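Given as structure tokens, the chain that follows is alone and in the form predicted alone.
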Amino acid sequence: MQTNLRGRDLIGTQDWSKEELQTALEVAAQLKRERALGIPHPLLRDRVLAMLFFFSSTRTRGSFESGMAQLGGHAEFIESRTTQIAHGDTPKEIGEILGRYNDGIAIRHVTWGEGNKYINDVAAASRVPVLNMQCDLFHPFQVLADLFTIQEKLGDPRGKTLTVSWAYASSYQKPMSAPIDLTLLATRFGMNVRLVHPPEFKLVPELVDQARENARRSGGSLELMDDFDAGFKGSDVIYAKSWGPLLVAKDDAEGTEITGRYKDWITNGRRMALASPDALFMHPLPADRNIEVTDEVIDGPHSVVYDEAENRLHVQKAVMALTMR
């Protein structure tokens, strides 16, 4: 167990060693057990987390606020459009000032080409840990919760097959951060990852190359596929999630047109039957029901989406306790 994590940022899962990530997962399991038994753990008494949102949320805001309260601290909600951030506060000023007011800064900024840079610029100016609640490239707390859930349900993830697949959605051009970060994380933990998507929905090539190197080092594998059904066959975990054609579309209109070509990319009962008999269906939520995934699947026996959502709380508490104490 690696316990020397005080003061550390977490902007992407590649920032931490595998041992450090496993430490966070072990602490999450301990805190989850204590919560179930009613054992208080006020590890961050009198600590304050600034939560800066450029993009709306449900699970992220709720789980971070609840987590800080359960750890004995306070989470401060800051919305970019209703503060001076919208009028000119720079990342340096945010890092300097919020880092003096608070014991940690958490940021959600998913704008393509902006979010990750903004969070890193804040971190460069901050004297306290900066935590990425999701940017355009990474979603570390979501994918740690995903891996935690896989370990709970399937045990050692090494050698298990994980299908990370694009899915059609009609709501908006969603970020690619969850599939990128999950592919990076799962390949570090020895999983056999199938990255499945239509040709226009490639992920950032440099990060796919990093995932391939992760797989080489861990004994796992990374396979790129463009056949949705083939990606399901024999898989242990199905993680079907929409993201926009952000590397090829010039604007939202073109992105919507490209996305509309693949309305048949939906996880349904027929496709789940192609997976392993005990396969898990996972999704970070919110899902476009009966567009990304049918009710039959997301509400069915293979689905672990609510356990997955709960585990956001526990892994976030673990990281906050390790970095902010």
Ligand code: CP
The other form holds:
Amino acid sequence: MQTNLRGRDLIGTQDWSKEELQTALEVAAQLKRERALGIPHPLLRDRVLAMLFFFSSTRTRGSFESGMAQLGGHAEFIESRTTQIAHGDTPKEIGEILGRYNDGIAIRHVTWGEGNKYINDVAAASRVPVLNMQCDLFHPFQVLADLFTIQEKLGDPRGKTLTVSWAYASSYQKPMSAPIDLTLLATRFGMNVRLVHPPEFKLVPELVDQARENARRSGGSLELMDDFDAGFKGSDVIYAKSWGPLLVAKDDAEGTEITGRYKDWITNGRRMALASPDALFMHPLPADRNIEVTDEVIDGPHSVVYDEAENRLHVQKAVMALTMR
Ligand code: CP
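What would you give as the form predicted in complex with the ligand, now that the form predicted alone is on the page?
Once more the chain from above appears, this time first in line as the rest of the complex follows.
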């Protein structure tokens, strides 16, 4: 099958077929090899990506900006505090106007109940591809980098156990977009996914149902659990991060109170020892160190968090090269 992704949006991994996602992963591997060999790949010379940020970022901003430069183009940083994007400019105007200035529009908008709708509204008005740099529901570039990392470290992901778990954090009510999108993606690629969380931290039910259907089609599985230790037992990949109780808390104060009931949900050496001896520890970062995960684990031999962060660069370059040509 010929895969032509020119002009396509990427808002959630479920938008693309498995073959299209596999193509992106293969191109990412090629670009990663070429960069290691010092082979330039100016596939997007003179192309410009507008990057709209309604929320802060380190990895996403840095990797998209470096990625566009490495592809011979330019990335334009537009953030909500110093521009009109958070007030006055409607999503339709953003899609129409920035679509005329640029060859792609990338957006981070994580506000619960708003971000995904905003990105879809921009996409509906845009003549150029719209790329989701994280919304309230999906974080496609993070989870593509996660799957790429799992394939690099463990080979064929089919039949491997991936524990996607909630963890306690005190910093803020983090979005649930990475665990949702990773659960959707890993079940499509035949992994046995354990989704582990306290009862108040359910993910969006329709998307969990979609992941169950993905697993049925791929020969993988999806198991819902509420016992943190049990989630580690014999697992090949531990992906434990915090998210807010966004489906049940009416405000931040209630979310903080509910979150505070589970301060013992920390990934530590004792828990990692329950996993497979060669298990990977993954986290999209930033992590609340010694609250979500101990230094011993995140800096230890199981951790692949820096390779995971690096792979953001390679998968994003692949998707930009495929969609913005
Ligand atoms: N993982 C991730 O998206 O990191 P940033 O929030 O720093 O972009």
